[in-house]
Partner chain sequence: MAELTVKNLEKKASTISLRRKPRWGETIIQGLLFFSGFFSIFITLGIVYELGKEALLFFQMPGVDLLATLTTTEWKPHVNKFGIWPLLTSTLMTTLIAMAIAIPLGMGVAVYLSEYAIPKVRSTLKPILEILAGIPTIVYGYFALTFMTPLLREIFGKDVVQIYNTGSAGLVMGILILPLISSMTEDALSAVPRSLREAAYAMGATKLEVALQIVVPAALSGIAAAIIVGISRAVGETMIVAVAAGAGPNFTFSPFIGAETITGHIVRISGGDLSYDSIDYNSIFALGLFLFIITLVLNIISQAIVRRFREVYE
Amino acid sequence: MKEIAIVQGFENNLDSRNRKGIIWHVLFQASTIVGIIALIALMLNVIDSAFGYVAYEARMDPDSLTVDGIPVEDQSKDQLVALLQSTLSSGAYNKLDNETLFVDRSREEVFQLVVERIIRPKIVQVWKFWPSLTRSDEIRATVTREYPKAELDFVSWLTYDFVTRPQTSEPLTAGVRTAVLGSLWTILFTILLAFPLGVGAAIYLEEYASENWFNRIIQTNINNLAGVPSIVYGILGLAIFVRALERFTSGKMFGIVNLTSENGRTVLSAGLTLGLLVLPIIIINAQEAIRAVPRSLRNASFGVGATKWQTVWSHMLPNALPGILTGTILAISRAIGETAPLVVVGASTAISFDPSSPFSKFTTLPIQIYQWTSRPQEEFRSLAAASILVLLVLLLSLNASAVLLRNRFSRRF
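Would you be able to provide this chain's structure on its own in the form predicted alone?
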């Protein structure tokens, strides 16, 4: 009887554990589904704003710019340059010529200047993608009734020209080239600072540091810094890189006179600030990757007479490198989407020239998105949606490159 009672108790306990396991399995599965649905809804909302009908009116009738019976869209480059010279003021024309000589510009670039500076189309109303598909007849009737002089086109805000054009104040001619280059410059200096320092600190703390109160304080502070709000790092960057190290971050120390940025609000300051932001994350992830390397590999290396550094360099680090790169991917993904620290450091919200050195003024894609979403006009929100897609592509491209690099090392060691 006692054995029967024990078996029945075990079976009852097993049934209870199975029921609990099923409940937790359903909860975890439901949370995953909710997350996927939220992500899909977010992407659909972004895509819905990045495409759709646009009604616009030209401030100057393109038909009035016809030369010898040739409409403006079919005119040659020389005719378009002559049109710009005769229409714009001498100061405005000379400014454009000084930025990039007209002889070096393509016909498409000159035509874009004609559209932007002379025709100057004004958007009167914007429709999103789903209404453009489902209510196209109603939209055409609305434009005919309320905007009889307007042109109606189905526009993809995300185009090749959008990625390669600089920022302008006109939505139809605005682009994100300057912001993309600013993001790439900034992330470059973030990686150059954070990756070697982070990996070096992790190697020291795991392989060389002794177990004492001083190193425990260091480890505790690294863990705490990983959770500090990003705006605090922005204030730190403003105090150190922009003000205290202004001669270094502005290029004055090296004899560089940058007329567009005479203070420390430069690409270099932004990259160093973001480097400090992600440094604790890289250190912690690198430490976890180093701990995951089996102790037997170290012992085998010591057993054949290798030194401490030879063991670290030839055995521990190659095996930990895939995990280190994974942590770096996560850290850089956070850095590339940051806005608050860059606003404090001095990122520009309106800039029309590309960063050409570490000492240039800059803007980034998150700053550009923030600036456009803060505008009341619907067309700027469509530009922001297209910029979000560009940011996602840029982020996925950088992550894919890092994953390929990680997999290469994973196969080698």
Given for the second form:
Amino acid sequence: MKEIAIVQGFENNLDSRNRKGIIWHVLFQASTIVGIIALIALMLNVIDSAFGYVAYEARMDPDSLTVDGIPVEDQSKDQLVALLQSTLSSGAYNKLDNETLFVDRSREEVFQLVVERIIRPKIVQVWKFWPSLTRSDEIRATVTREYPKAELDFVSWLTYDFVTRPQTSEPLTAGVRTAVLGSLWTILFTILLAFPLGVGAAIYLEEYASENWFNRIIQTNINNLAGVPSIVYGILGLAIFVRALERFTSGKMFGIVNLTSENGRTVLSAGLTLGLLVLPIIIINAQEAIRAVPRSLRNASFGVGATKWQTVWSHMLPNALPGILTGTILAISRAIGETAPLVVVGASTAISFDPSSPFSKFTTLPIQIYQWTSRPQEEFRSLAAASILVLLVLLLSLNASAVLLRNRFSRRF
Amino acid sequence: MAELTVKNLEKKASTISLRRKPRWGETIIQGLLFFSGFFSIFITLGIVYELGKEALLFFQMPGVDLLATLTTTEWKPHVNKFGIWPLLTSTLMTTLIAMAIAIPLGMGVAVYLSEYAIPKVRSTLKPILEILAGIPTIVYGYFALTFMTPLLREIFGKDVVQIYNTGSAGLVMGILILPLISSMTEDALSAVPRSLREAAYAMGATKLEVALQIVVPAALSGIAAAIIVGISRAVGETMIVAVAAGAGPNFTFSPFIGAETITGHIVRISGGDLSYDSIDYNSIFALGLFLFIITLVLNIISQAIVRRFREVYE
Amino acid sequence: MALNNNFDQKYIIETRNLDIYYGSFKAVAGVNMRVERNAITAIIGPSGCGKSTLLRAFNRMNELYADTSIEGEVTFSGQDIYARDVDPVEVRYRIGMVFQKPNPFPKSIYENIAWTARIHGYKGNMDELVENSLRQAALWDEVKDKLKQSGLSLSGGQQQRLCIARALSIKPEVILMDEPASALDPIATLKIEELMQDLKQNYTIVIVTHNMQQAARASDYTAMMMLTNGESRSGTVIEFDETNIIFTRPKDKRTEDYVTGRFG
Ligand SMILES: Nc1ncnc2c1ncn2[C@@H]1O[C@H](COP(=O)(O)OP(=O)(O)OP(=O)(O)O)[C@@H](O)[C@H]1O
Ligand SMILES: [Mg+2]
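Alternate state requested, the form predicted in complex with its partner chain (shown: the form predicted alone):
Whole complex next, starting from this chain.
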């Protein structure tokens, strides 16, 4: 057979072809592996910063607080309150008492206050997770040599307390409660704006709009809006919600005088801005979900004399709803991770009180990460890493619920 | 019961009318739905109007002039120099580096997933890439600053690579855009009809020949669309460059030197409390409008390509 | 593939106890069949009995579907094409295939043929090869002035002949055709049939067809396939003989019913 082939002018080139095939196969596979490695590197890099040794010095030596031979960490609540009262200025003490009465605070909370206000630990150096694991002896030696007064502790920056504490400027006591609540408040208004409008627009385009130039423009416009960079939405939000609608977004219109924010840089503005941002995504996802409902179902409903809205409301929507919700959840998780538009809209840099109304100043989790990442000190990087983990857990649970929803209802047809 | 029904029917028959009845509920709902559909037009109009208005004000400010903006290479607001080139070159640099990573890798991943991977492998790998696509960009920014930059400085030397540099931002942006390109490309590849692959295999083509010489050319327009969307995404990407590329416009083509991109500049300028009608305030609108136009043109081109591509196979 | 002379030169493809599976479903069972060199062999039978499946097993096209496997043996010129060291690319180079729906590459008419020859390392005069292949497929006169046009711009019948030309360009020894004329009108069908008669001189052809007249007119041998009545519902060859015997005095009652249209 070989002989015949050569006579015909064909060369037996199979070996080289197969060799080439293998080389490219490896290349294609390698690209995929690079992607996976990048993901792993990204996760490990975050985890690496979120745990590790911290050396810190107390501004006031805890030993000096020992009373009757009882070290400060073992003292009773009353002793600790007395300590606070005697050490802090009376103004500061009364302010704390006004926030929450000392009688209502637990011993742990009071002890926390003693640490924050009196002992006031100051970080002198932090180590990442990997060196903390592999070179712990060396680290100990460094600390005893260079910071003889310092304590060395292995800490997890991500703790339950980290999630429930408000933001402060002290890395050891800072938390993300303010930011998490800010994110949730913001998202609330995002959903309130984008969900009804998005689903309405999708129903209009799929069920009502006839095929003409006007509706084609609407559809093209939506597709284009989905590709507009998020920062442009931020600029739009700044112009419309923060500035033009300031009376509304700052609450002045409703006679609400907010001490914390007298301008439109509020939770409400942020939420509405993100609402505009995710609206096209919600519309496109909802359209897909609606299109997946079989035509025959609609015909069946029309066939028994139902009106259009009756058909949409009682047949199309119930069947499309899981898909619509899944798409909305995915859009919302996009909104939760957005940073740039909120910086432009005017997220506040350092606020430590929780948002309490639509007209509060705000910070959000990604903003908090941005701020901490931008600080040069290692300990703030660690805080950023811990907040990234909080953010990723939040997004992961949202996505998981979307997947569950999809799997639960997807085998309908 | 039966009697009742008969009676009803009789009544119905005697007053039968097929005329259109006004259904107010339906009309109101239809109006609301129409409003929802139309709302997106308001967003576009709002963007064009607000950005256009403020951008116009910007160019009317003393010392600002469109020609100088487009031709000079210094952006120094405090001395009234608004040459866009330093912002533009760093945007180009990061985009270029990102695409140099994302295009080959994204295509490789797409070809691997659609032509080589067995279904089981594909169904495990695809969600992983989706995770990559779902991570917020600020996290990528963190990754660029705390991982990629130290890595580059390790490789090329600390005195060569600055702490902030466009190279690290661009590389990480490439990783961010990789899943976008790979999933769009994979969609295009799997839209190529099976019969075409069979034709090639039946002629004794190897897997590689089928993939690269038959399937990829047949999906070329879809792939082009994916690349254009990727570019548009890179141009508008903000947080990675804001964190890692550097603060301060810098007219340079070195990937190792800090330089602010258009988006990075907007974020930094608006980070403080920006006072209305200041020159900085107006300048971000001009820059925003510029970004909007670039990305809009790119998106329109990509959609036009995709539409033509669909027509070929449907 | 090394030459092996221990086989009957008369038969080019032979199967022994061939079973073909899709996953755990046995689509074709126990086929023993010998395809004669330089003859036209038709495979007929009701829809779903596994004709395409059997045909695809002759050049290992089945592997392109997920989760397929075979048991038994298929030999080509005496060699087991499913042996471990056999490259399916090599098999398909020698056993070409034409499909039910014409599937030209979205390239020019010229490139459709040139690409196919080029991947197999053709070094000769390409223009000549393209012309020869198109002539053999009786398409040359219709397309000689528009070789640069896309193959997709041709009519269905022309596209199918382009696909045949493409298959012929690499000079395979066998051409498998799966209902090559079913998407075509009667005139185009007739052209394909005439073409097959010409090609018979140099090639072996195996054709699957639903058209009884076509099988009777065009083929030398006919294999009759049918679903077995057992639980597994696998398809098998129930009768294989010269075409005129199958159509005039078949041994199997089911064959007779089928070819005379009394089936089902
Ligand atoms: N890719 C596949 N995966 C699973 N089962 C398949 C596949 N292709 C065919 N089958 C099954 O194998 C059996 C035989 O199919 P095949 O296509 O070979 O029949 P056929 O005789 O060619 O029918 P037709 O005349 O309709 O083309 C059928 O039961 C079919 O459902
Ligand atoms: Mg068939």
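Residue numbers count along the first chain shown, from 1. What we label the rigid core is the largest C-alpha set whose atoms superpose within 1.5 Å from one form to the other. It should be emphasised that the depicted structure is a prediction, and the values quoted were computed from it without experimental measurement.
A movement of the C-alpha atom of L113 reaching 2 angstroms or beyond is seen between these two forms when the two forms are aligned on their rigid core. A displacement of less than 2 angstroms separates the C-alpha positions of R298 between these two forms, with the rigid core held in common. If you fit the rigid core between these two forms, you'll see the Cα of P71 move by 2 angstroms or more.
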